[in-house]
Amino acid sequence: MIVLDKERKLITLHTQNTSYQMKIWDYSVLLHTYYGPRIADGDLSCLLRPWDRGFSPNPNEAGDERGFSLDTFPQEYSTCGVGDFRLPSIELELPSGSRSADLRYAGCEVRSGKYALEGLPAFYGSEEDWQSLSVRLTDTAAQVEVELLYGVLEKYDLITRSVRVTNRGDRSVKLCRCMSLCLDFTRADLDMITFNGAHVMERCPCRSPLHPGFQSVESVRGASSHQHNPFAVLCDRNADEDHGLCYGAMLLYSGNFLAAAERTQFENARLVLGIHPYQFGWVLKPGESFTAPEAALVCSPAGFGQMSRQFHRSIREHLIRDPYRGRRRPVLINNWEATEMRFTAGRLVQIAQEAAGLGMELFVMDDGWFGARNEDNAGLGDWVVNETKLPGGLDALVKRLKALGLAFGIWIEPEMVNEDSELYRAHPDWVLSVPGRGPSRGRQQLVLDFSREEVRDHVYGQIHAVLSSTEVAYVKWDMNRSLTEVWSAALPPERQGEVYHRYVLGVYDFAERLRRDFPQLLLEGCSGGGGRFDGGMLYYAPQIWCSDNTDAIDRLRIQYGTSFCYPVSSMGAHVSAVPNGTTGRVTPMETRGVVAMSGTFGYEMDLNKCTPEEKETVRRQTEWFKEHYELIQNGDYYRLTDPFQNGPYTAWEQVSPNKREALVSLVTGPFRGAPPLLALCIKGLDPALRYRVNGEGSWPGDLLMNAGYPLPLLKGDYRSLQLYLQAE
């Protein structure tokens, strides 16, 4: 609900449990007054007190009023060069060469429904679910208008934000910085949690108190990256899973980003989130506009768990566009770890026969099916089926798979090219490259200039022809290197600062074409695993390969960190062979299955090499997952332990919305002598109901939550346990 109080010059956004308020202050400056637990009414600007602060200048209109400064009051959207020395949200380069922005309130409008962003991912929904707010700010001297966009999804405590900047003058201006979100706090005793890591170890939580000055996470790799994720949390110092005030901020963007917090000299704090200003500069000719990517906020007065569940619900229902909505996605088998690129149609069918007999439903053919592709140094960019490997083309293979009862999926990497390819030999100018410099290579690949429509058209035409040649149910879209030499032959020198963002817009355009032309296609995102795991890609791809690291014990940490924002249904997770290819670790098949079930679930191994006992385990796992699919994928998610604390076990839980079902999963660490006998407290149950656990006993819900369930002693390393609770 959005409330406009014209008399008190207040704008208040209410969700089910939170309120967000701004106020039009003196001299038409828009101040941020409150974001936190829901309030019934009130002007929170009473908390703001003018005070003369040394070296904090006053606006020209203030005259001798030295108590008013942009540097000391919380701003709704921070400016630069005109007296606020904290983190800026916007920076303009004007025709004079000055770089400043001074924004004043000019009006607002409320409407039912959710605003949309042309060419960019955004949350969506009905007029009954959403309200939208548009607030106009103007810089009179620069003749620039800034429109702040807000969406309110009341039932899930979600507030979205975006910004549109328009040049209303008669001369070009350059936009050098445009953050999607600015959030000021009248306190600084907060912790910041970011989600960091590396290739094969993504999204590990890092928590630290806000310290004086700046702290940030960012990516300048051209993608959201393995190293840092465009999601951050600010929270009470004592906040945990079930207690304390916390604020989650997510950017729906798949390119360079900046999430920065500042603890100021007067013990206030500011968070900004948006496109990284590194090598960014967008020229706005008279009448032109620039739209920043969407950011999403959730405030939870009851800890991280509630915050995560609100993000999960919002993402599942109002961001992901799932062709399988309302029905189960198939359990898949991928051939990569079994064969890599050197395979034949007969070898693929051998794996498929075993998979079909064990209950799998989708066969995914990974890298190596096209062009002269036997190693990773050739063929990329030539999206033509290699009929030496696949006689009769894809359709012949698909018919054989279909006879086994399996649907067909395929791997692509449309943004990249090998120098040893027909595409590169014909169009060497189509790659990102700096004149006079030799290229940097990653995995023997160069990056195609996806900011150019003709490049995207050519690649899309080839892939469209492949997908149209037979029945394809699934596509895995990979991206296996970061961007370097980011210069486009299609743009003049003054517009080279647009290439990074135009590249991302090109990726979104390509993905939207796939959705338009193949609406039943299940698209899985991938960038060497989790290098582009973000809300932007989830708008196009309902699931993303969580990490190239499939080791079950490492995945406990990777999936734990990912779950702070992203739902189980978005995490690509497979059972793979042991010793694991990344870690060399050996874990039981049962444990690998339990961990992969907290994702989209599938297998990536040579099933022909499994023992009869292992095959029977695979069969049981597949049946179990199918039976409990709705609970696992769409249930409310609870983190019961923190795997980074190295406790005796890691445990997590899914609970049905009506609280009549729950599934608890647990994986132990290395077994040690003299083990304690432990009880696990379960969360999210109805205290008034009684539950059977794995079909036995009768346990009161309040007992299970407060006293716990007695765990059996699991001898051996990395053992697993699942408890299925059903209300009587």
Given for the second form:
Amino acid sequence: MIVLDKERKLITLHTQNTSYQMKIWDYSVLLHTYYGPRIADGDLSCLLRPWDRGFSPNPNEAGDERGFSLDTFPQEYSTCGVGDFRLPSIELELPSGSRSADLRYAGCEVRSGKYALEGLPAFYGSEEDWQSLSVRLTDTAAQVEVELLYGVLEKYDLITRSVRVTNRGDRSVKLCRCMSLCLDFTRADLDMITFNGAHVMERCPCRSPLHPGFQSVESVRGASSHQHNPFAVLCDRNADEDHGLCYGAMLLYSGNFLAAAERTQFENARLVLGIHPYQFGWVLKPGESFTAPEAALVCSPAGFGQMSRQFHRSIREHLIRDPYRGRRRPVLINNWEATEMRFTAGRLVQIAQEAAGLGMELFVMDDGWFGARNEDNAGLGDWVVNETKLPGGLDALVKRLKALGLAFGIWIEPEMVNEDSELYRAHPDWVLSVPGRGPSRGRQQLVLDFSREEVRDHVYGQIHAVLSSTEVAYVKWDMNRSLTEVWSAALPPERQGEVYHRYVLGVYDFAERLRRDFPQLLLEGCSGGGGRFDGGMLYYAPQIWCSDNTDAIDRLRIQYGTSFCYPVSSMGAHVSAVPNGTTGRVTPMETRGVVAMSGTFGYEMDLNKCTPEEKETVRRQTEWFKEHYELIQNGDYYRLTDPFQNGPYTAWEQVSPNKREALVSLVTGPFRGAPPLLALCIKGLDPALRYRVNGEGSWPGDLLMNAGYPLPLLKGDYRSLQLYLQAE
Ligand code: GLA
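Condition change, the form predicted on its own to the form predicted together with alpha-D-galactopyranose (GLA):
Let's see the whole complex now, leading with the same chain.
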């Protein structure tokens, strides 16, 4: 619910459990007065006290009123160069050469439903579920208008934000920074949690207290990156899974980003989140607008668990689009780890045959099916079927798969090109590269300039032809290097600061074309595993390959970190062969299955090489997953332990919304002598119900929640256990 209180000059956004307030203050400065647990009514500006602080200047209109400074009051959207020395949200380069921005409130409007952002991903939904607010700010000297957009999804405590900047003057201005979100706190005793990592070890949580000055995570790789995720949490110092106030902020964007927090001299804090200002500069001609990508906030007064569940529900129901919104994804078999690029149609069918017999539904042919692609130094850019490997083309293969009862999926990497390709030989000027410098190679490939429409048109034309040539149910869209030499031959020098963002807009345009032309297609995002795992891609691709690391024990950590923002149904996870290709570790098939089925679930190995017992396990796992899909993928998710603590086991749980069903999954670490006999407290049950556990006993919910379930002793390393609870 959005409440405009004209008399007290308040704008308040209420969700089920939280309230967010701003106030139009003296001289029309828009202050941020509150964000936290829900407050029925009240003017929270009572918490702000004007105070004359040394070296904190006063706006010109304030005359000798020395207690009022942009530097000390919490701002709704911070300005630049006019007295607030904290993190700016916007920076303009004006025709005079001045780099400043000063904003004053000019009006607002509330409507039912959710605003949309042209060409950009955004949460969506019905008029019953959403309300939107638009707040207009103006910089009169610069003749620039800034529209702050808010969407309120009351039932899930989600508040979205975006910003549209319009040049209302008669000369061009350059937008040098445009954050999607600015959030001021009148306290600084907060921890910041960010999700960091590397290729094959993505999204590991890192928690540290805010220290005086700035702390940030960011990507300048052109993609959201393996190294840092565009999601961050600020929370009480003692917040945990079930207690404490915490604020999660995600950015729906797949390119360069900055998430920065500042603890100020007077023990306040500020968080900004948006496109990274690194090499960013967007020219706005008179009348033109720029729209910042959407950010989304969840405030949870009851710990990280509730925050995550609200993000999960919002993403599943209001970001993932039809036809895969809420729908079960096919259990798939992917040939990559089994064959890499060395395959023939016969070899693929061999793998498919075994998979079909064990209950799999979709065969995914990975890298290596096109052009001269036999190794990773050639072929990218030539999206034409290699008929030496696949005689009769795709259709012949698809017919054989169909006869086995399998749907067909295919791998593509549309943004890239090898120098050894027909495409590069014909259009060497289509890659990102700086005049006079040879472009850097990554995995022996160069990056196509996806900011250019004709480049996208060409690649799309080829891929469209392939996808139209036969029945394709699924596409895995990969991206296997970071961007360098980001310069476009199609733009003048003063517009080169637009290339990074135009590239991302190009990626979104390409994805949207696929959705338009192949509405039934299931798109899986991928970037060397989880290098582009973000809310932006999820708008187009309901699932994203979580990591190239398929080791079940490392995956416990990767999936744990990922789950802070993103739902199980978005995490691409497969069972692969042992010893694992990345870690060399050997884990039981049962354990690999338990871990992968807390993701989209599939296999990535040659099942012909499994023992009869292993095959039986695979068959059971597949059957179990299909049967319990609703609970596993759409249930409420609870993290029961933290795998980074190196405890005796890692456990997590899904509970159905009506609490009549739950699935607890547990994986042990290395076995040690003299083990303790442990009980596991199960969360989120109905204390008044009684449950059968794996079909046995009659366990009171309150007992399971408060005293726990006695865990059996599992001898051996990396064993697993699933407890299926059903209310009587
Ligand atoms: C990336 C992906 C893998 C696989 C290879 C193919 O690394 O993450 O899953 O598709 O590319 O080259």
